[in-house]
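A single chain, nothing else alongside it, follows as structure tokens in the form predicted alone.
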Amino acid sequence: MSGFQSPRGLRDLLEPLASAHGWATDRAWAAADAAGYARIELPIAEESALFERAVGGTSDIVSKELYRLEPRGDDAVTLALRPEATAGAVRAYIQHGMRSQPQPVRLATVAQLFRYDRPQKGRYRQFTQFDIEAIGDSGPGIDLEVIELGAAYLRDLGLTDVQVHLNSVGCTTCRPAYVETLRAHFTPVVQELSEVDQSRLATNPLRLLDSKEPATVKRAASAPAITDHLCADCTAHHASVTAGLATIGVAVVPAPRLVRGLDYYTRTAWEYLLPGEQGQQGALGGGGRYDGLVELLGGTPTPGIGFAIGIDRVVLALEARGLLPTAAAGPAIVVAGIEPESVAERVAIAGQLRAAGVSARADVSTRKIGKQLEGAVRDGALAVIIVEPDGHLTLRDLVKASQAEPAERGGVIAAALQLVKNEG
């Protein structure tokens, strides 16, 4: 056994989870394509200042979880592995002049992200998210589109009871007064709070509603709801989104103390959760509006909204419910032989079959034919083509346990193709 193992919080994906991740990713791209979201591939690292400014210096992501890269050579800036995708998408929106395009600009990506987090089931230091961004529309209609797109993606995978936990976190007009109300609510129990939450009380009381510390959670249960402190515009927006989701049949659970973990959210904020699940296992993703983020990162004031759904969490939820897709099928045809001189021909025949649209592999060993046949049966192959010592080919039907007479290459390949077609 090797002395090396995968680093803590990082993992190897083996079957059947590897295929399930690929399947969930393919379905994510398909959902985005069908809804008219343009694909974007973002760099795996950005200037660390981008995340520090966008996500917020007091957020756990920046203060505790950011993987910074030491500058090298002539590099004058510190880079960081991306912990989330929205900041990079907004940076790209500004950098490439997307404001000149018809608004909103709809973007989608499936990205590998990195956070220095405490590893546990469903939470890894390297993880994958399906990310949707719609930049340039402030109306509640785009909220409905984005929220429904994520919910429909999860339902289509088989997670049909997914719920949207919905809140509004207000705007720069109404949120400051609520923050002071929240600070006043927590101040009497400040000595009961952890050191981290005491710091949050001083710098960003909203983050207390997202705390997992028992004393903070207990006090948060009786905290005033931000929906009772919204300005008229935020109240109207939230009412339109709530009514619209009911009209289109998206199950909504009011969550008046949901704030999400990122500082850039405004107005609509939500999470996709599975009912009955405990803790993080039921949280599949979420999103929100970020109407001030483009301006914060140097662009013209532009509204935006988006979500991120964790592919790792989705696959675990599917596995727990027995809904993982069938693992990728083995080759339909295996090409076998025992003569070392026939190895190249076996590979060539397998390639010809694949070019014709049939899955095939060559057995490149010189094991006994019986052992090669056992391997083909184990892989679920329908048939084996045997390259005989005299150069002829023999087709063995593993389904019917029958074998044809040796023949020329063209005829045997045609017969193999027909056999696969007949088996459907």
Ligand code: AMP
The other form holds:
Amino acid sequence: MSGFQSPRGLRDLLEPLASAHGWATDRAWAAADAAGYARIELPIAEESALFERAVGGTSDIVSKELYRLEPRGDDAVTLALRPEATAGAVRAYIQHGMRSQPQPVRLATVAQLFRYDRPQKGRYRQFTQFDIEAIGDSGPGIDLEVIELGAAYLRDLGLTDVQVHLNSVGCTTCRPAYVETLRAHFTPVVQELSEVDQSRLATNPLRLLDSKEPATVKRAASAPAITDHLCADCTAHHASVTAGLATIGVAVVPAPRLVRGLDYYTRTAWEYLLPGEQGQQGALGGGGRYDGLVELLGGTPTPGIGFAIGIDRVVLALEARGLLPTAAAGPAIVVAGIEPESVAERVAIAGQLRAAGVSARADVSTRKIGKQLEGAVRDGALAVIIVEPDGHLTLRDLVKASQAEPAERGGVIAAALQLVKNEG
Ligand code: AMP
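The form predicted in complex with the ligand is what I need now, so please give it after the form predicted alone.
In what comes next, the whole complex appears, and the chain from above leads the way.
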């Protein structure tokens, strides 16, 4: 049976991408730790109603892209594979009474997400995001902290040309009037819009600014900017964030039409973009303030803000720039043997080397010693320990192409550890 393939949009990550993914993920956790964000691991599925409520029924990720799971047994609720991490983090904040902790509560996670989208380069049905959430602070200072954290993470990976595209999407005070202004702007051309965009015009005109449909994009170019229609509080908040980012030295591009695809955003919204990348590949991540979300999910009114950076896109960008870290090196030492009977001894010695902190593997084959040595060279090993028929060990230095006299186990292992220290 050889017909199976990985499902469409679900990838196997082979080297060097697997190591690069792991590296970018480790760096994400480290960046979060260093900034005092508590790690949180969230379930990979939640009640589907959580996403419907949080993200919004008209959003693409709920209306078209959600993977729902059939209820099983007595479990009456429909679960869905998470398409984003914020809803789960806010659910956890409420469920675990984090409101009683000092605010804001700073949380970080790295999450596998699932969206039923049309797969293409940089767009997969399973992907990974580095997610930061700061819940419980409404001031512009936390906006600066969160935006800078994401920008610094990307910069430190080597993506030094990343730009922050910044907007404010207003609040419940000022946005409704702007949405009507937007509706009035698009209504004269309604007949030219696609069916989907006609329905967006009716239900959620803000989405039209996100549309990829040519007729909509054309009309959006002359749409009124939301930043000209903010209330006094939103204007002051936005001005403060903009000025603060300039002080920090984060490169900002004003993006008055950036609305992001989710319903829960208020005020500050941004994206991390790499100029010069094709299509969506330059969109590395984005974030926003979600001051109404905790309340929407049943908690006490509490502001929040966060970002999500796509690890898959980060790895693609690193690859395109020749910045991929090297894949994990092979073992420093290979333990070979002359006689097939020495296999268990080889495995034991390799284990002892690893316990001493040196990477090692046993050659567990019954191949001739010459073949075993070739395998060690192919692996890039620094040295081979050969188990002789009489139980003595021979240490062969593959770098210097020299070989010591067979000796007792303890001495040879000590010499091997020293060799790796000197040459590794
Ligand atoms: P979003 O949650 O849609 O705002 O996306 C935030 C970031 O996650 C994007 O900028 C991408 O880097 C990444 N991302 C979103 N959707 C996908 C996907 N289908 N495949 C890979 N990465 C994605």
